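Encoded as structure tokens, the following chain is the form predicted on its own, with no partner shown.
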Amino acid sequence: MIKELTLYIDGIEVKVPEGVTILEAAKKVSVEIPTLCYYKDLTPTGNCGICVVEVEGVGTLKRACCTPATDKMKIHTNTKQVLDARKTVMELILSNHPNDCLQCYRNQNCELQTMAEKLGVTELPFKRFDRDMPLDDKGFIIRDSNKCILCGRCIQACQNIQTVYAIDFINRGYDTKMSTFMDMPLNDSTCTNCGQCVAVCPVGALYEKSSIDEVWAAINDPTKHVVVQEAPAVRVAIGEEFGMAEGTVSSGRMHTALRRMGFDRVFDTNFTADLTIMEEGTEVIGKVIKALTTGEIGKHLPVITSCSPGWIKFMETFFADLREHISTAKSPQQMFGPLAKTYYAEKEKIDPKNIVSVSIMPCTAKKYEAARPEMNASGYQDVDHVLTTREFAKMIRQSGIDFKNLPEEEADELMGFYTGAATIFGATGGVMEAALRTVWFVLSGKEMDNYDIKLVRGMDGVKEGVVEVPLSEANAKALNMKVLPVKVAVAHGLSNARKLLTKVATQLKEKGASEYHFIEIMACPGGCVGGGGQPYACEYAARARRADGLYKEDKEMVKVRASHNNPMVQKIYKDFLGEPNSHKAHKLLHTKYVDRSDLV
């Protein structure tokens, strides 16, 4: 039984369970203690010292974020000593922090800027020391060490949440900085471009390489025909940038805003999410049948999803031996790219060299994915520019659009119609659930009575279970069983992926087969709703609320909740691709992977 403590914060009595920090106890009675390095989903370190408080009977100030509360403790949060100490710490931090706020990527969305104003820092009594370190801008995540305040959030996200270990503190004393092994560019390290470091950085020390200017240039070029797609997770996060509640579904407003911004065609990545299910689901079914009929289980199974580019680079770096088990289906973004410059170009009689394909993604790794050399199945770079949700919000503001009060419009139908299965792609377990809805139909010949497969939903790091799929008469005869028990697993966040894949690799090596048939992995905690390009300060609880928004949209699409029922997907197979996994589909919609294990 957990012991209850009684303590006093600024004279207010508060009862908390043992193990709670002073900071957490203060929140319970609505006392705000300022923090800078603290982040709810990371282990408190006390690196910055902003959260100091006075504890009666203790000779020194204590850091509230990492000091456990004790029974009968008496705490003061706003004495002169406390306020002066906080202000001095802030002045010291600012003494070697660049003062180019107006040019900074995080201007008006910077925790340091906000905290300085809160603490009343208007002048600096200390001499400035500019560090003048080079900008690391070789890749798609830019690292500006001059702006780093050494809070350590990014390192925790990279090492503890993602287990990538691309960054750490190097050097000592005044020369301490966040960097990579041998101080090499981030792009040359084990970095997966997932952007979780960017998502937790409180200042402008880490940010994505922007494509805003290039997209505006394309829109304003009369010789270019600019098409746009938007990922499922964007629609439940973009509203946060304009004061709307987390998880608010903004599909219609999103489409309207894009038209007003000047895009020639507004499509939706959800269309190719449905297409991904047709390609990946067909691949899964084929491999399951082949494994069961030949007895070569370990050769063909498990099949692992391929939609998350951060996960793919993680696999290529740390689990390259499992490459043959990864679905060859491209992500929805990269399926859309070649189809925009082939299928759509052919339908509209537009020279593909004049088509500019833009995607809006919750993910910084999507920028890296679009630039991979194999992503040119159309004969051109399939996706020309990738914008994060944050960049999209900036462009909306630049356009003077009142996003919150926009009317709602549908995407253009040819590559914009989608099902509920597609929209849940943005949540952890969503790709698995969408695939199972179609796998069930193909193997049984009938629709599911209940499309909600709850065993793959939720924020547990690894979810697994068995889905009993009834077989049609023909499939039952071929497999010599009436029901196929499909063992599935879902992991989100790369630390969870590492645990699951280590288990799979061990089973394959020691037993020659894995217990799983189908595995979904997403690089970011919560799935794409928690992507590195989403609005800042996204705690896990907020990610869950975004996922709830996607499930809400899915539930409301009563008649079209399974990808195989998308009429526009049926049309593209009839008019252009032939059938799932056809030769043409493989050329345009499938890919291969490389071994990057030399980076480790």
The other form holds:
Amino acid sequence: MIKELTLYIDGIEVKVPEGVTILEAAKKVSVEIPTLCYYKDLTPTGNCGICVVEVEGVGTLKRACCTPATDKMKIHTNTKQVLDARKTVMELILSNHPNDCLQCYRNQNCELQTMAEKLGVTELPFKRFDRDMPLDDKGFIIRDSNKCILCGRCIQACQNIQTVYAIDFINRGYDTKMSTFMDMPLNDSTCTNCGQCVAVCPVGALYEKSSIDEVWAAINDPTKHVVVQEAPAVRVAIGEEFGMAEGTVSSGRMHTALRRMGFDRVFDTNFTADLTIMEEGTEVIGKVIKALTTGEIGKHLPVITSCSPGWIKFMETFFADLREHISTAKSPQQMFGPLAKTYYAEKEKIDPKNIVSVSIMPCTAKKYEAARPEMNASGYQDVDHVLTTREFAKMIRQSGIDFKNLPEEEADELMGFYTGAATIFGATGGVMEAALRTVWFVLSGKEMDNYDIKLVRGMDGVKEGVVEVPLSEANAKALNMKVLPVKVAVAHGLSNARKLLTKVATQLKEKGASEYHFIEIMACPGGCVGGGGQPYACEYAARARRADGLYKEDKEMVKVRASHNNPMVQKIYKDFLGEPNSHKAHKLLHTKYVDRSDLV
Amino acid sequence: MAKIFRTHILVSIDPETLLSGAKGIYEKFKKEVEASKLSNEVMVAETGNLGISNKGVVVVVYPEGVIYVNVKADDVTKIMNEHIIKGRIVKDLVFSGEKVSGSSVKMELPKQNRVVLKGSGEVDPESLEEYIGIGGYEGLGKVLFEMKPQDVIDAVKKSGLRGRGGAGFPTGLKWSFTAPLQGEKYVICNADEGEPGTFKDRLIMEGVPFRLIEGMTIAGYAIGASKGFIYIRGEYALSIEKVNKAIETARKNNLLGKNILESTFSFDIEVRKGAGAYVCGEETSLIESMEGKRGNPRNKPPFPGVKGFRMNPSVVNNVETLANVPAIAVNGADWYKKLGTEKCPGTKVFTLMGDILYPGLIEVEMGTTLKDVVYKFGGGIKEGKKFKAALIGGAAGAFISEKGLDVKMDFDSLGEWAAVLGSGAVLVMSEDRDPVETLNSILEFFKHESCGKCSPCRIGTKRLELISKDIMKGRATEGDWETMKELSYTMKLTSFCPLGQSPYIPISSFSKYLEDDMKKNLNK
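Output block for the form predicted in complex with its partner chain, input the form predicted on its own:
Okay, now the whole complex, with that chain kicking things off.
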């Protein structure tokens, strides 16, 4: 049984169960202790020293974030001594920070800036001194150690949540900095570009390489035809930047905003998400049938999804031996790229060299994916510029668009019509659910009675289960069974992926086959809704609310809910690609993977 | 049966004497003994440090107990011919404190009451027989066959033994938190000894390593641990060697390993090397370092006694603390309580250095006054100068001026004088010294050793160093000195671990005892 504790915070009695910290206990009685390095989903470290409080009978101040409450504890959170100490600590931090807020990427969206104001800092009594550490801007995530306040959130995200271990503290004392092994550029490390470090950074020490200027230049270049695609998870998060609740579905406002910003065609990544299901679903069905009919289960199964570029680099680095099991289907972004410069170019009779293809993604790894050397199936770089949700919000603000009150518009139909199956790609389990809707139809010849597949939804780290797919007569005959039990697993967050993949690799090695047929993996916790390019302060609860928005759009707002029923997808196969996994589809829509195990 | 020799020649081997060529002297003695065909009568052995510092190679000849210092290669022949063969003491080389006009023997060393260092400098640290000869392993025998684990804890509790690493936490109480917990438990010996000016643990490990091993084994029995670790700083090559050899010997003799002395108790010890970071002397950083991680402190609670190494309950004790345990086991708590003061029983090993006549190591009862430590045991100030100040307890220690000479050297009495006992380092400054320089090097030290985890310490130590530089350059104002005091106080309140909380101690005690010296350096 958990003991109940009684303690007194600023004289107010509060009862909490054992194990609760002072910070959490204080929240219960509306006492808000200021914090800086603390982050709800991470283990408190006590690095910054801002959340200190007085505990009667203790000589020093205690950190509220990581000190457990004890029975009969008497705590004072706002005495002069406490307020002065917090302010002095903040002044110390600011004396070692560039304080160039006006030019900073995080201006007005910076936890340090906000906290300095909150603690009443109006002058800087300590003379400033610089650390003069070089900027690491070789890759798509920029690291400015001079701005770093060494809160350690990024390191926890990288090591504990993602198990990538690209970064850690190096050096000691005043020379301590967050860096990679041997202080190499992030780009040359095991970094997957997932951006979870960026998502939790309280200041401008980690941020994505911006493409805003290039995109404005393209839009304003009359010789260029600029097309844009937006990932599913963007539409349920962009509103947060304009004061709307997490999970508000802003698909229509997003399309309108893009048109007003001057994009020549506003398409939607959701269209190619539907296409991904057709390609990947066909691949899965083919491999399952091959495995069952040849008996070489371990050779063909499981099939693992390939939509998440952070996950792909992780796999290439840590699980390179499993490359054969990764679906060759490109991600929706990279399917859109070559089609815009071939299919769309042909339809509209535009010279593809004049097409500039822009994508808006909840993701920092998508910038890396677009720049991978093999991503040029159209003969040009397939996707020219990738913007994060945050960059998109900055551009909306620059354009003077009142996002919240915009009318809603549809995307341009040819590559913009999408189904509910596509929109749930943004949540963990979404790709799996979307694929199962189509796989079910192909194998049984019937639509599902209920499209909602609950067992793959939700925020559990690894979800797994069996979906019993009834087989059509022909398939039943070929496979010699009436119902095919498809064993699926879904993991999100790379630590969960590592757990699941280790199990799969062991099973393959020891038994020659794994228990799973089909696995979905997303690099970021929560899936793309929790991507490294999304608006800041996205705690896990907020990620779940964004996912709810996607499920709402799927269930209540779209006309079609399964990818194979998307008329524009049917049209592209009829007019251009032939059939799923055709030769042309393979050339444009499939890829292969690299062995990067030498990085470890 | 061990052989009996008429004469023992003991050559003190420690890093300092090694630098003066002790190994060569030792070899030369052996050769000469053999050449004189005295191998059956005279034994030449290595021993630990005798507590004499800065005096070159130190050699002791028993049974007379004559201490020779500054022994050079030529002197070996002289000692052999005169002393060993003819029985005439070589007066030129006899330790006489400060040499006065060449030859006269001025004084004898004052009597110390040795518990922890008993036998150091007298026995061969590598010889188990010799350790047993001075009463070694009597304690373990008694504990294993006559006492229950709880009895041992009660005895240590009753003895009033307090941690000798600096904080002075009651050892028995610490053990009693861990003893009732289930599962794998560890005894960890903190031999990181990072406090500047402290070298007591080193000399215990090099002089009587078996005492530490015996103490740890008893501690393991008391708390129910089967595994012990000694975390020794990597620079202590000789300590590591001596302790490893002693562990090996103890294992061979069934004093470590499975079913010790055929009892049901099993215990083994492993040495872990530190890399010399000051912060790793803090117990949670030490544990992180042992786990192969960066030496950063952990949040407390949970304390190591509940969740320590590999998140298992771990008792972390200093070398000197554990070396007290065998004597308590043998002689009982009441005997121990007769030593020292009421609240701080026992003895304390001090390392004396600076402008003092006899720098080195002393072990005296708790509560000995600073005056006695400096003048009686330390022989007073060099060259008859006046006492200016002492820094007690290392970098995280306190300054005390002559106003405080009467302070009793124990945990509580020093506290009343706004000072700390800390590790037992005593740095003495004569009237020729400017204590401001000492303060400056302390602050440089803290800046260098901050681990960088928490902002008050990381930036604060840097800031203190910057102000101190201004003071040294003569461009600081009274306001800067005030800022220094206030900042160190805020750091004491808000730093994550004792490192960042510590600069307040030297700064505030400096202000209390040596404010005038600071004023001279301000507003130039």
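Definition used throughout: the rigid core is the maximal C-alpha set that superposes within 1.5 Å between two forms. Residue numbers count along the first chain shown, from 1. Model, not experiment: these values are computed from the prediction. Residues that one form lacks are left out of the comparison.
- Moving regions between these two forms, defined as 3+ consecutive residues each with a CA shift of at least 2 Å after core superposition, come down to one: 557-559.
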